[in-house]
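The chain below stands alone and is given as structure tokens, in the form predicted alone.
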Amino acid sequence: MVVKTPPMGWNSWNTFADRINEEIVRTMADVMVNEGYLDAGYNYLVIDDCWALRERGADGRMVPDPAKFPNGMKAVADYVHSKGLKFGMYSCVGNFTCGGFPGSFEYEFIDAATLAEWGVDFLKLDYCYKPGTEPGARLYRRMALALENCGREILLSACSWGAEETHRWIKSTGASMWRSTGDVFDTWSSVRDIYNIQKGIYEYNGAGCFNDMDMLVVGMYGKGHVGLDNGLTLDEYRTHFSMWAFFGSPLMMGSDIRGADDDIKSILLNKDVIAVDQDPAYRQPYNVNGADTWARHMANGDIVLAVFNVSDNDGGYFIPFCELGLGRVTGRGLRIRNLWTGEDLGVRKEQIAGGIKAHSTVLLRCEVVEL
């Protein structure tokens, strides 16, 4: 399956973990449609771990927990599809999932056929309980082959946490997205650490095989399964969302969007920031000045500039346009717009500079103009 832009959607783990059930899935499908998330591009609804019984059936197939999913997965998938969404599920490359439920090791073709019969469109494949003698690359290749020969298009989301230098081999597997880090938590230190990991691997991003920085924690406010303390501040949530969008990560919401307030919706539904993530060219970003200042060229000729202040102190930034290839000799400058405030900053000739608060972001879209 070939996916041209980073997948977007909602995943159950961050909020519900083992408390997922059919009623929640149906309600989330309704919310995703009625509250504008589908229109914004969030089209995958994915249930994570803990949906199955602890033992496979006599036929070797996975069995949905009838207490959680009394009508079975086909009925759930049908409801999700009726809302115009795509339906995703979870398994593991190992003998067991992270929650101790049956994994897909040596059941790959059986599981792929089962998922296809249920109408599944997306498979998140985790890394727990992987046999030590089996290379991760081999197991993801096997499942990808199973999915590609199951008679249905099913996106493979490889969740190997960056283990075994995932970035070096993942494009050979057929996975459409790959986790580059461990699990995210609703804390600033977690978001900062995931961002710092990207500094060493961002050049391995590639169209059709997207670097997954994990699910979004925007709007969790310390609640749910990965919520700690009071969660992030609004500024930190904007920075978190900006980082994921700028680096082209899949945008998989993880908060309980049933109760999202206007501030959180203004982040998750910011069409200008989403457009950066979904840019069809999916070009590699590059660092400017060797600091936490970045640039990325868009398909229409624009440049997006991102400044991430990950320190605990207020600071400043300075971006000379010569670092972007727009020295004086070009006779070009930049018409600049702030993607969070919507402010038009006008045309700048040779540089832009400003202040930036601790844990905050400056995200600018710049049109190249003749001076």
The other form holds:
Amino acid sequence: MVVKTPPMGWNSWNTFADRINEEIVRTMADVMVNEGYLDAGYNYLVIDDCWALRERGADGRMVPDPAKFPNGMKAVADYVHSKGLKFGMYSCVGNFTCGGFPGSFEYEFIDAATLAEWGVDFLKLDYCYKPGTEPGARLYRRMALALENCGREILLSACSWGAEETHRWIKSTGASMWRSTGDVFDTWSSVRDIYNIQKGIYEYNGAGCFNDMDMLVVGMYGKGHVGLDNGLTLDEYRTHFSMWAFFGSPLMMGSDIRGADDDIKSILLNKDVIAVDQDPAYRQPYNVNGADTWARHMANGDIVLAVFNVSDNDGGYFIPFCELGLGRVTGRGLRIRNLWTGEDLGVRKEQIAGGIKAHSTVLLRCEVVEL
Ligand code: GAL
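Structure of the form predicted together with ligand GAL, please, following the form predicted alone?
Next comes the full complex, this chain leading.
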């Protein structure tokens, strides 16, 4: 399956883990539609690990746990589709999933056919219990082939945590997104560490096969399966969302959006920031004038500037436009808008500078204008 922009949606793991069930899926589908998430672009509803029985059926097929999914998966998929959403499920390249349920190793074609029958549109394929003798690349290629030949469009979401230098081979497999790190937690250090890992691999992200920085923890406030303490501050959640959007990661919400307050919705539903993530060109970002200052050129000719202050101290930033290809010789400057405050900063001629609080982000969309 070919995707042009980073996939968006909601995934059950961060909040519900093994407590996922049909009722939750139906409620989440309703919330995604009624609260504006689908309109904002979040169109995949994905159930993660722990949906199956521990044993395959006599026919070799995976069996949904009837205590959690009493009407089977087709009924769930039908409901999700009736809301205008797409339905995603989870398996593993190994013999078992991380939760110890049946994995797809050597069942790839059977599982792809089963998912197609149920009406599944998305498969997250994890990396637990992978036989040591098998290279990850081969197993993702095999499942991608199974999906591409199952008679239904099913997006393959690889989840090999960056193992075996995933970034070097993943585009050869047919996956549309690939996890580049271990699991996210609802802590500042987790988000910061995932960001820091991107510094070594951001060149490998690209249209058609997007670097998945993991599910969003925005709005978890320390609750749910990956929640710890009180979670992040609002400023930190904004930084987290900005990082994922700026680097063009899939945006898969992971919090319990049934109870999202207005502050959290203003982050998850910020159309301007989502538009950065979803830019149709997905041009590679580049570093400007120092470690945590970045630029990305947009399809419409704008430039997005991002400054992430990951240190524990307030600081400042300075961006000379000559580093963006502009500068005095071009006779052009930038009309600048702050994507979080909505503030119009007017036209700047040769540079922009400012202060930035610890753990916060400055995200600016800049239009090139004649001076
Ligand atoms: C991890 C994966 C998580 C989640 C979990 C389920 O390996 O990275 O995102 O899917 O397994 O057991």
